[in-house]
Every structure is written in C-alpha cells, then in structure tokens.
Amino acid sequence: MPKWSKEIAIGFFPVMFVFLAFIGVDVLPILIAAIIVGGLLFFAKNKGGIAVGSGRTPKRKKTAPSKLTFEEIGGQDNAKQELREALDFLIRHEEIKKFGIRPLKGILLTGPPGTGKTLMAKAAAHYTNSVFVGASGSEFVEMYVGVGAGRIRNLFKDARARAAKENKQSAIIFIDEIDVIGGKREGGQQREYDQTLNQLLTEMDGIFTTDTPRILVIAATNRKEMLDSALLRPGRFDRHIQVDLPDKKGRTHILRLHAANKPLSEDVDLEKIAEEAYGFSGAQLESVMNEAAIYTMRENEGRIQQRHLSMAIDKVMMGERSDRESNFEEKKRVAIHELGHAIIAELVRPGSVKQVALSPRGKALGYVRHNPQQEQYLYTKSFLEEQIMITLGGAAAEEIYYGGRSTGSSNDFEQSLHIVETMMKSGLTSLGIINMNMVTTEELMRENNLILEDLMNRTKHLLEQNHAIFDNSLDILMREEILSGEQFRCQFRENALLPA
C-alpha cells in the first residue's frame, strides 16, 4: 500500500462523517462502531499474540551475529579441534567435492551442564561465517498439536532467508536442550513430541549440502541417551562432541578469561584455585570470579586476594554463609559428625583435610574442606571403598558418640550409594560382571547391604581406634569453630601416627 494511502484515509472520513450528518444521517452508530473496530485493529496489530492452537511461530527477534571466537572460551582444547575440523567441511566445501565427501549435516555436543555447548555453537557460526539461528528445545513445546512441528518448519525457513538477506554462504541452526523434543520414541499413540521430532528428522533429510545456503544444526544435551536412535544415525547428526569438565590446565585458562576484567592482587595463584576448583565446569569457574570480586568490593578492598578466591570457591560449591545459630548440643552434634568425615580422610588420604568448620553454608550446618585432587579418571575399587568410608564418618561417629543418627546422614548415604551402584555397574563386587537390568532388586539390595554395612563397621572401627584424636580436636573445634588441616594433623603426630 502506497505510504500517501493513510494521509489520504485520515482526510477522507471526517469529511464524509461531516456529509453524512449535513444531510440528515444519524452517524453516531457509525462512528461508534467504527472506533470499536479500529482500536480491535490496533491492539491485535501491537499485541502481538499468536491465536491459540494456530500453530504459527512468534517472530523471532534478530539478533547481531555473535562475535564470539574459539580462542575466547576456555579450556575444552580437544573438543574445540574436533568442531573445528567437522566445520571445515561447510568452509571448504568447494575442496571436498574432489574427494567426494559429503558435507555433515549435524554436530551433537554432548556434556554435563556449564561446560561451554552453547558458547561453542555460537563460536562456530564465527569461525564459518555463518547466519547463527538458535532456539531452546522448550521453544516447540506446546500442547496444541502441530504447534511445535510448525515452529520447527518456520526455524529452518526463517535460518534460509537470513543467509540469503545477509549474503552469507551458510547458517548454523541451534538446538539447545534437544532432549526436550529428542526422546525416545514409545509405541502406541503419537505424541506432539514425536511429531515435531518428525518433523526435525524430516528437515534434516531435506538439507541438501550443494544448495546455497548451506544448513548445518548443531544440538546440545547433557542426556545423550535419552535421544532416539533415529536422531543419532548418520545423515543427521554425523558427528558426536563430548564437551567435559576441564581438566586443571582448561580451569586455569577459563580463570584467567574472566580475570582479565578484574583487578587481581600479583601474589594471586590462579593455578592453586584452578587446583582447589576440582571438579568445576566453566560456568562455576566464572562465578568464583564474580563471588570473589563481590567479596572484594564488600570489604572495601582495592584488590581480589586469594582468600577471595578461596572463600568464593566454597560459596560457589557449598552456598552463602548462614546466619542460623544451633544450640550447644545440636552444635557438637554437628562437630562430631564433620570431625568422622575428616579423622577417616585423613586416615585413609593422609594431607587431604585443608580445613573442618562449624559455619553453616547452604543447607550444611558444617563442613569439610579437602586439599585439592589430582586429576583422576579411572578408579580401583579400593579408592571407591575408602571414599565409601569418607562418606560415612559422620553417621559412624554420631553412632559411637549417641548411639544413633541423625537427618545430618541423608546426603552422605546418597553418595554411597551412588558409589556402591558405580561398583556394581564396574564389575567391582562379588556380584561379578552383570546386567543391571537382568538381576533382581533383592539381589541388588543385599550386596548393597553388604558392602555398606562392612564398609560402617571398618569406619567405627577406626574411629574407635583414634578416639584421643577425635577429642582432643573436638575441644578445638567447639571452641575456635575452625579447625585448619594443620592444627588437625597436628593432633595425628603427637599420637604417632603421621609422620613429621
């Protein structure tokens, strides 16, 4: 419609409302309906809703190309060069024609939460030059049937003619969460689940690698094993990325990035916290940047120290302190138990208790803090066991001192028993070589049982064993509420039991 159509209307209707009413029409019906009518025009055009089951697609708001590059994400070395050598086949699509290669058609990188899947996606549309077109697998969900087959349609579409407005030779569509709408198929009635997995399986098999625009979908999930085999075939999504947990040299980098913004003290030793940070992903390492930044501007201090550091690595793993205050005997009781996590670590990892403290941090009234980890992923079952034993110092101490336990245990036997089941799993139990699926759950149970009651009943004993250290660091503890892993060792050498 020519832009002079609205000045013309705007002229146009208040003259004929004028003529209408010089001659003897009654215009004011008119003139009421027809502002009913503009101002439903005018709150359906700027609303912006979508009517309900319609199945149409919420425009997507455009956003900048990201800038992000490979170089600015930490840690993740190999996944960053596995993704980059399946990206070169979108680039040098002209050189791997001679080869006959086809081009892939889909990246899956898989990984626990934190760990850098999204920001590597948008990395890759930077290295390829790409259209980045990204979406959550809750965005198709709805329980209007067609509605998320149809949003699935109308992403692909909508990643086409942003290549092609943009003059880019390629685009990169971004499934994050695709478990939501990836799971396994069940038999029997379809859900509208499965019909916008169809509807993605069938989109993917519609990318045609010479057409221009090029279409590449990378996924993520931290639950590969839910997604349907059909997903995970060839020809859809060609290549599988684990995205880990850094190791102590990608923890180091990932500090250092997000230090470069904030004032460090020069006798900061990242490499100690990247040390101290076992076990980390990169989404935790940035907060223990931010939290130690936070604890620096509370103080008043012109500088992040490492206590900083150190006291934002146990907010980030454990949570705030607490203001709670326990009564004395709910207090020792608290002492007692963290005082049978630590004698036991001690015991069976001599120098691994940093530190035990009565502060309350989170849902924890106290903890244990231990010396940083080596790197380690394979694991014998006698690590596993004496781990076991860690887990279960606290309630083996309550025992011994009350005769019984308390709630304090319910995470402690969690752990266990995720430990006993990775036994099992492993081969590492008298059970043998086994199918989880194929023994019983009486089966199952009674070697749990086993395991962990010989497991308690080593822990008691080695308690017993150690009393005077177990008092003489309770009367610390109770009193100064902070015990360091030296004053705690300490107690082990006047009994003769470390050396020196």
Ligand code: ATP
Contents of the next structure:
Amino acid sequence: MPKWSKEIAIGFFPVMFVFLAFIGVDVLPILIAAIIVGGLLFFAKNKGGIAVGSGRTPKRKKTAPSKLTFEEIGGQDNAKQELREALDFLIRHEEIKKFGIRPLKGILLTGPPGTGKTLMAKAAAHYTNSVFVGASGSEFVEMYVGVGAGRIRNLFKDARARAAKENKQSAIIFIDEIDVIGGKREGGQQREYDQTLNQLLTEMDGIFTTDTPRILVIAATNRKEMLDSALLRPGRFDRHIQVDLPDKKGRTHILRLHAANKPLSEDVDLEKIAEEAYGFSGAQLESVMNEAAIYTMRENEGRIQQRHLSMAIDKVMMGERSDRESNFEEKKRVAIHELGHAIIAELVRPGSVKQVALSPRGKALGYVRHNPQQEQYLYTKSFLEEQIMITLGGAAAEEIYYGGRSTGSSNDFEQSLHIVETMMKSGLTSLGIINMNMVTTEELMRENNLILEDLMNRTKHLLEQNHAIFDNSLDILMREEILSGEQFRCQFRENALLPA
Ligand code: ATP
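Could you switch over to the form predicted together with adenosine-5'-triphosphate (ATP), since the one displayed so far is the form predicted alone?
All chains and molecules follow, beginning with the one already shown.
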C-alpha cells in the first residue's frame, strides 16, 4: 500500500461523514459499525488473534551485518578451526557442486552456557559474507497449534529476503536453545512442538546446492542428549562442534580481549586472574572485567588494579556482598560449617585454602575460597571421594558441634550427589560398569547411601582428630570474620608441634 494512502483515508472519511450528514443521511449506525470493524482489525493486528493463527513471527530486530570475526573470540581454538573448515563448504560451493557433494545444511554447537556459541555463529556469518538471522527456540513456543511452524517458515523466508536485499549469496540462520523445539518426540502429547520441529526439518530438507541464497542453519544447545534423532541424522545437523569451557590459556585470551577497551594498571597479571577464574565461562570472564572496571570507578581510581579483578572474581563466583545481619548463634553455625569444609580441604589437599570468610555474599552466609587448581580433565576415584568429603565437611562439622544439621547444607548435598552419579557412570563404584538404565532406583539408592555414609564417617573422624585446630580457628574466625590461608595453615603447624 502506498505510504500516503493512510493520510488520504484519514482525510476522506471524516469529510464523507460530514457530507452524508449534511444531505440528511443517518450516519450514526455507519459510524458505530466502522468503529467496531476498526477496533477488531486493530486488535487482530496487535494482539495475535487472526495474526497469531497465521504464524506471525515476533518482530525480529534488524541486526546490522555481522562484523564480529573469529579473532574476537577468545580461546576455543579447536572449535573455531572445526567451524572454519565446515564453513568452507559454503564458500567453496562451486567445487562442492562439481563433486556432487550434498550441501552442509546444519551445524550444531554444543556446550555450557556463555561459552561463545552465539559469537561463533555471528563470526561464521562474517567469515562467509552471509546475512545473519538469529532466533531462540523459545520464540517458537506458543500454545496455538501451527504458530511455531509458521514462525519457522517466516524465519527462512526472512533470511532469504534479507540476503536478496543485501545482495548476499548466503544466509546463516542461528537458532539458540534448539532443545526447546527439537526435544525428543514421544508422540501424542506435544503436537505443537512436533509441528514446529517438523517444519524445521522440512525447511532444511528443502535446502539445495543450486539455491541462491545458500542457507546454513547453525543451532546451539547445552543439552545435546535431549535432541530428537531426526534432527541429528545426516543431511540435517550432522556437524557437531563442542564449545567447551575455556582452559587457562583460553581464559587469559578472553580476559585480554575484554580488557582491550579498559585502562589496566601496569602491574595487572591477567594470567594470574585466569588461574583464579578456574571453571569460568567466557560470559563470566567478561563480567569479571566489567565488575573490576565498576569497582575502579567507584573508588575513583584511574586504572584497574589486580585487587579490583580479584574482588570481581569473588563477586562473579559468589554474588555481591550483602549487608544481611545474622545473630550470634547463626554466625557461629556458619563459622563451624565453613571451617568443616576448610579443614577437610586443607587435610586432603594441603595448601589449597585461600581464605575462610564469614561475610555474607549472594545467598551464602559464609564461604571458603580455594587457591587456583591445576587444570584437570581426568579424575581418579580417590580424588572424587576427597571432593565429596570436602563438600560434606560443613554438615559433618555441624553434626559434631550441634548434634544435627541445618538447611545450610542443601547445596553441598547436591554437589555430593552429582559426584556420586559421575562415579557410578564411570564404573568407579561397587556396582561395577553399568548403564544407569540397567539398575533399579533401589539399587542406585543403596549404593549412593553406602558411599555417602562411608565418606561422611571418614569426614567426621578427620574433623574429630583435628578438633584443636578447629577450635582455635573458630575463635579467630568469630573474632575477625576472616581467616586467611596463611593464618589457617599456621594452626596446622602449631598443632603438629603439640605433644600427641
Ligand atoms: P548461551 O548458551 O547462554 O546462549 P552462548 O554460548 O551463546 O551462551 P554467548 O552469547 O556467545 O554465549 O556469549 C555471551 C557473552 O560472553 C558474549 O557476548 C561475550 O561478551 C562473552 N564471551 C563468551 N565466550 C567468549 C569468548 N570465547 N571470547 C570472548 N568473549 C566471550
């Protein structure tokens, strides 16, 4: 419709009504009917109704052509290399045609949240000079049957239209959280999800080498095992690239990238920060740099210093310091709980405790900070058992001192259970080498309880053996609210000198 037609209509109708009234026509019923029809059309356009039924896609923000390059993604060397190799299929399409190779239609990026999967898809668009159209799996979820499928159709249409408009030969469609629509189909129940997934599969089946623009779908998930096998079969998402948490070198690289636009003091050692930020994702590292800059600005300092970065790590790891005041009894229980963790940690991994603190942070009322660990990808049975003992240390200490536990251990138990599950899956328990489906819940429960009970007893025994260190450390912690690793180890040394 021409742009000015709206203005003409706005001018024409009032004049027509005045004219009709002037010549004696009763305009009131026409006016009421016009208002009702106009209202209905307005509602349908804005709220869904007719439009939702037709699968209208929520207005996607027009994204500027992707300028992000692979060089701006820290770490992930393997993933970047694999992705580049896969993308060559899109670039070298003439050769592909010559050899009769079928086009690569889908790449699945899998890995934990915040590791840079979206960044990778954007960089892929830049690398292949394609338009980038992004959507999230949850955008396709609607209670009305057929709406999600309509949105998928529109997504592909949108990508083709934009490629034509921007004069590009290819388009990359990025679907984040693909598991929301691509979960295993169990029949019957989830008709709407099934239709959405079917539509995606149909669209992908309709991609041919000869088409212009060439379409590549990149999807991301952190739950690959949930995906329907139809999505993963050859010709669909048959390239899988793992985007893992970065190692120390990767973390340093990411920190460096995010420090590029920030004033850093000369004594800042990003490698050390990367060491401390063990297990952090790219998104968390970005947050560390950002929080450090905020601390620096708050303190009216000109440059970010090492301590600002350390404070930022604490904040990202454990949340902001809160000014929640707890009473003496609660504080003592928290101190006992945290010392339980710390003493076991220091006993099984000497030198590992960096600090024990009673200051509330995030949801925790106190915390133990550990020294950076060595990067490790394989764990032995004894390492995992020691890890469980460290997590059980808090509850064990509460039992010894108070004869019972509190709600403060729920998170610890969750971690312990997770480690036990890893042990079971790795054949490190008396169940032997098993598939979890082969064993009944009762058997799993029995084994789980046996392991945890044994480790809880060993933990308590260790704490009781070291009660002198415990009592002295508790005094300091209650007085000063903070116990450094050095102060803590001093207790161990002094205790070793005491006559047995
Ligand atoms: P999710 O699974 O939650 O969607 P994701 O894996 O797609 O996460 P991104 O959205 O790509 O993660 O990353 C979020 C932010 O984290 C980025 O905008 C960037 O600032 C930072 N980031 C993550 N990984 C990296 C990296 N490898 N290099 C640089 N920055 C990174």
